[in-house]
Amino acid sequence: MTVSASIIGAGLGGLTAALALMREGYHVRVYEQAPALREVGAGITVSPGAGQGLASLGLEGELLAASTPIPDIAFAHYRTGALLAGRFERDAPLDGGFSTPRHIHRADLHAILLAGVRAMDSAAVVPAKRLVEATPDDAGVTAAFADGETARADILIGADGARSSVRRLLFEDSPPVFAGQIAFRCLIPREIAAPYLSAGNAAVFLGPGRVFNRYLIRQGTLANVIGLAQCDLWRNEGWNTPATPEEFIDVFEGFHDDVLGLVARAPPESLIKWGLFVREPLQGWSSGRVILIGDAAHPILPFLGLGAALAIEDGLVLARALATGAAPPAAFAAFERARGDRVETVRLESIRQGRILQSGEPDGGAVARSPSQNTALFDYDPRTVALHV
């Protein structure tokens, strides 16, 4: 008998889980509250392990074509632009595969995953479905949506982000807490950004209480820009509040012209800001036939660039656990055992990374102690991590 799964949320984690489960013979429906199936955002990092995991789902060619390998990243002094250190420096030449992390536009990765899911089942992803209730029992889970429709499946996976409805409805939870950080983001065409790329294709500028990161995506045609700064108060509720170049520049006052000149030329319509929020870790990510993955289970701060990788890893490892044929509660428990230490390590190292990168006047020694030098954090392979069911 075919096993069925309802997945709430058609983001990267939800679509990865959907494709992995469909390849194991599951009947899957992915319910997305947005009326249009598209992924917004900007550049993200795909770790080698996450990339290899996606390749195992038949996406290798599309992923390699749409992403850019990262041979190294320059760390630069915020005021002088002087090079402090580099990371991900490899002795071996790039092989065109997943030996190094890769940068990709989130929308491009989302489109690749969505196409993969739809190639398996054109009706698998259902838009305009806002979850209002989830009722689990011993045999399955009934999901109820705002339009009055319901859906029944053997299991339900909450992949609906840091403000997860599944988490709110079915798990003891506390609201997100402001992390004391504000973020700015924009995308700038390469021809505009070119005069400000003297530190290379990927660079991080370190300053007291602030860090500025920029790198090229889409075959080098677009500069992805993000600035993170300590902030005492965030009044806005939205995640994508429009911002202006003047606001961005004001927060990063004193930074090198490779930063401020670049921001000054950002297309105003691409500039947004948002506050970073954290949650206390849950005691567990599953209850009966319901489980959380990705940011719904374990949101983290962005200082390691591994948030998307964790969601992809979750989807892959969860499918492996369910493919053992164990009853859902046992498979979920095996998934949590396999993922717990990994997720907690990344969560704590992300916090530590932020403290180091924003801790006063930067120097080469501070960067050398950065956890980003720990390549094991990026080489974790969801295809081979041990599962004990």
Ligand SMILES: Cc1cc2nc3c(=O)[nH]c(=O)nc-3n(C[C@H](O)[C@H](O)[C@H](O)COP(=O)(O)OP(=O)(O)OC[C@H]3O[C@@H](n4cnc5c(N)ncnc54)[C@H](O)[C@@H]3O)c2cc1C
Contents of the next structure:
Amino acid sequence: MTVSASIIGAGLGGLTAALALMREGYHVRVYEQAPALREVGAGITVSPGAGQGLASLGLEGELLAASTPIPDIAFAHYRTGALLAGRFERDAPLDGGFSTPRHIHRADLHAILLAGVRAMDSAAVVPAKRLVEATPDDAGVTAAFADGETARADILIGADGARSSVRRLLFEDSPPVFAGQIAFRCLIPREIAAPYLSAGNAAVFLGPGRVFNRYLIRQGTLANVIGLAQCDLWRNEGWNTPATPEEFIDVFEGFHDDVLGLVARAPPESLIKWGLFVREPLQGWSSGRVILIGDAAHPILPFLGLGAALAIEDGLVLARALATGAAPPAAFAAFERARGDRVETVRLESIRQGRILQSGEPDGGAVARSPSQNTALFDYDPRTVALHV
Ligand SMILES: Cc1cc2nc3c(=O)[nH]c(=O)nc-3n(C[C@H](O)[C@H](O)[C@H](O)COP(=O)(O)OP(=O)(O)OC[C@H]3O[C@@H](n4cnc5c(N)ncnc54)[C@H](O)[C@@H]3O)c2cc1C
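Right, the form predicted on its own is done; let's see the coordinates for the form predicted in complex with this ligand.
The next block holds the full complex; its first chain is the one shown before.
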């Protein structure tokens, strides 16, 4: 039986996989390139299924305390601020649990996962280890790091994000492709944001080629703001390119004052921009004793807010597949069969959602239908999805 795993990347997918595998008795080491695991990122969405999956790893209390349920989302006209017909009405009642999607600061979820992993094994996460080579053989996989050290385990899981080294070294060498979209984000204390929240705690403003999304996180104390706009050219990599309020406002010219006024008051140090990148789907996510999960396997556009959920689901379902005791190729194949349709559906629906949200002068018809049609996408349950090993 497989008993040891090297996981490359301590993001949300890698840490979820680590915790789930350790609870199944695996010896796990998570190798992270960053020298220190710091607070990074901003708001993300945890779908009901991903939330329930994390709860099944013993994180329910922390996760509920740190996240905010999304009772409804107002869809508003970008220029007038008028409420369009769309509201994220769900059949399930708000029960304070995981019956609705929840918003959380990525750093808070990351900290919860990290604490969960370290509680099981304080040495499980190894910072300052950038993978530069991975050499699989019949019995295991040797990982080599930039500092010259190596590590060997029965399997290697590439959870190293959209610019995955594992993918480049062992699967395909082509870089991700710019998707023609730029993202801006900022975090604004509620007391500053309050005058601009007339559309409610969670609102999306739809405009031609642009969509502006803002919601409250951290017990309603912080407004998370994200703007996604079509754009011809983007050069920088990573999540940390500073932006200015003027740039953000310039791109969202013509939007309502609830948008532009809010951005104008953002603490400058919280303003970040990044380009969105995509890849063509891989034929498969595994090869022998190596498998890719999360953004390394299948980066998606963020219009449905399901990127983090997919990475979490991957970690949970992969641990279930390996817990069957099947040899890695068979367990990996079962994982891929279980996940393939789900991932491809979310990928395509995210593209479609982007087209709808940025389609032009919004009218109630097109946008009103999309949120309710999408509720099924949020209810996927990684704890129960069928696995055929
Ligand atoms: C710093 C950061 C900030 C983010 N901020 C946001 C945000 O504000 N909003 C949002 O929607 N999404 C954000 N994301 C992306 C979001 O978290 C992911 O899209 C999603 O959670 C999928 O997670 P993942 O685990 O597959 O990949 P990621 O979360 O990207 O994690 C990948 C991890 O692998 C590490 N890594 C990469 N290459 C190597 C290597 N060669 N060796 C070792 N380690 C390596 C990275 O440092 C990272 O910690 C952010 C991601 C990161 C890394």
